[in-house]
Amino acid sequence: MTFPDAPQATAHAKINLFLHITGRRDDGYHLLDSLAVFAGAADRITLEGPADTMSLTIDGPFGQGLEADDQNLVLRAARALQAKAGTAFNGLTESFRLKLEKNLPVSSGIGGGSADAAGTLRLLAREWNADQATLFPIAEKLGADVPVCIAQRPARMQGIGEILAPAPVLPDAGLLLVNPGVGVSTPEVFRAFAAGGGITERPQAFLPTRWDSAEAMVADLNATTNDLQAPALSQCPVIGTVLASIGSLPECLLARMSGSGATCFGIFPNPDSAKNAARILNEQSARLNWWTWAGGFHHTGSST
């Protein structure tokens, strides 16, 4: 049961616009150039207790399958940061219940588990008057995609993912999400795009101080890739399907794979249009049962 008053965060969707492959540390970690923005879809988690130790349950359309054990990054972050908390509060941090309601794909390439692990370290950050500043460190060591999904504002990632820069202003473009209802493993993608050759040189890309149309945004996304999709669909052909799919329909500026996928996007002139697509879509995959969400990015920063 989860109370009402109960203390909760959202948990939202990043995609990436474009994602760039920019260069290889010697610890193996790859470096990126890539814009995350967000959507309205989200995961949510609630925390309730205090309890006698810190404890999860996962339930929610795309709950079944996911193990609350330790390795789970909505455990590590809420015992990472009660550690760190709890040494410069004297030991003074209580533990919870935390529940996770999984509403978005698993291993979809849109930041689903980061997003819930950065959700969960704004949680208790507020429950125990913990200072933002001082997720990061705990943020960049639990993935790439967890620093960005602290403020879950659109941002420019570079680095690992840990060096964040202001993204442009965004237009109040659509956004089309699509998701076959394939698992797509990273470390396999990552494989497959050594194994095609790996980095290539290329200029930094471009971004403007702001977009005011979603046509001037997809002439400026035109000039870039994601480095990750066509290794992604020689590991899951589906995505071709998805992406052809998406580009059909009425009024489709662009159509993408986000992150190491399965999830793909498609960038509509406005969230009416993008909702318009969405419904015919859902009409011509009805018996595929792909998951769908649309509507415009999500810009309201990172309130619980």
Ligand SMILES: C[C@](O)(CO)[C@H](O)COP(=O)(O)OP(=O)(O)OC[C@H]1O[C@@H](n2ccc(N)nc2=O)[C@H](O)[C@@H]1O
Second form
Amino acid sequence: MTFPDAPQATAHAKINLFLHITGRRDDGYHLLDSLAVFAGAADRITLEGPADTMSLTIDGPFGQGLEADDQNLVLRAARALQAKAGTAFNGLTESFRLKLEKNLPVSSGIGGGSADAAGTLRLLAREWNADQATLFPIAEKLGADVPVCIAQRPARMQGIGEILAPAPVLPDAGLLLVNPGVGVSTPEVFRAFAAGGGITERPQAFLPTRWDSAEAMVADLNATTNDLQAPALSQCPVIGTVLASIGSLPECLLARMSGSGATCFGIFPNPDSAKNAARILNEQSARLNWWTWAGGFHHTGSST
Ligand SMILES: C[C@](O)(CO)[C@H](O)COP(=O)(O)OP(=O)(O)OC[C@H]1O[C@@H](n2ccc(N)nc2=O)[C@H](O)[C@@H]1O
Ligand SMILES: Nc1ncnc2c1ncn2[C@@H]1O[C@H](COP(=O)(O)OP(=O)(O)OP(=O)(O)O)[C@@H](O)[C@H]1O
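Okay, that was the form predicted on its own. Show me the form predicted together with this ligand next.
Below is the entire complex, every chain and molecule, led by the chain shown above.
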């Protein structure tokens, strides 16, 4: 039972519309150039309490595959901010019962865990009157995708994910997400990328200040790739089936994998055409039990 006025945060799925690997640091992390956008599909985090200690319970359609243990990114984020808050803010750092409604597939290339960590940081920063700027150093330590998930707005990600620059203003395009129900290990995909020949030298992708239509956006995206798509596909061949299924749907303008996979996305002229495509795909793949979501972007404008 969640109290109606309990503080809540929605943690939206992060989609990489393109993902170029541009280098590799001595610590093994890869340097990226990527356009990160957010979908309406989201997890939800709720604070209840105060309580004696931080605790976590998980429900929702993808909750059963996830442990509510010390490694969970929700608890790791809460404890990291509490440790900082204990010294930096006014010392007011009461603990809470954290509740996670897990609606996003796990290890699926859409930054679900990263979004949950960022949502937890936003919630507790509000409770403890911490400035959002103090969240970024903590976010970077929690994971490469966590910084971009703090604002959950379109951003051009560089560095290992901590350098955020303004993205083009997005059109009112339709987005279809499809996950085949297979978890993919992000480190494994990066290793397969390095083993498969690694970095392709190329000029930096051109991005305008705005796209006025889905067609104009896809015309620019066609000059980009997701460099992790081929390595992920070699480890998880069903990704190829998902991409072909999306690409064959009416009005699909682009089919591509997000992040390190296995979730793939389709771009459509508008949200209604994406929802129509989802209905057709759900009928076609009913026996495969794929997860799908269709709608529009969560935000079309940057915050950076
Ligand atoms: C693929 C992306 O999702 C694109 O947004 C991110 O780069 C991955 O972000 P993430 O899942 O938060 O990644 P982390 O949990 O920080 O790192 C998992 C592992 O992925 C590899 N990794 C991750 C990010 C990065 N820029 N280079 C890497 O090589 C490293 O082996 C790392 O140990
Ligand atoms: N609250 C959480 N939700 C999802 N995964 C979590 C969570 N806490 C810890 N994890 C772990 O984090 C890893 C996945 O993190 P996340 O969901 O951010 O990556 P992803 O879905 O592979 O996205 P990407 O490939 O874009 O980084 C899994 O190994 C999972 O066990």
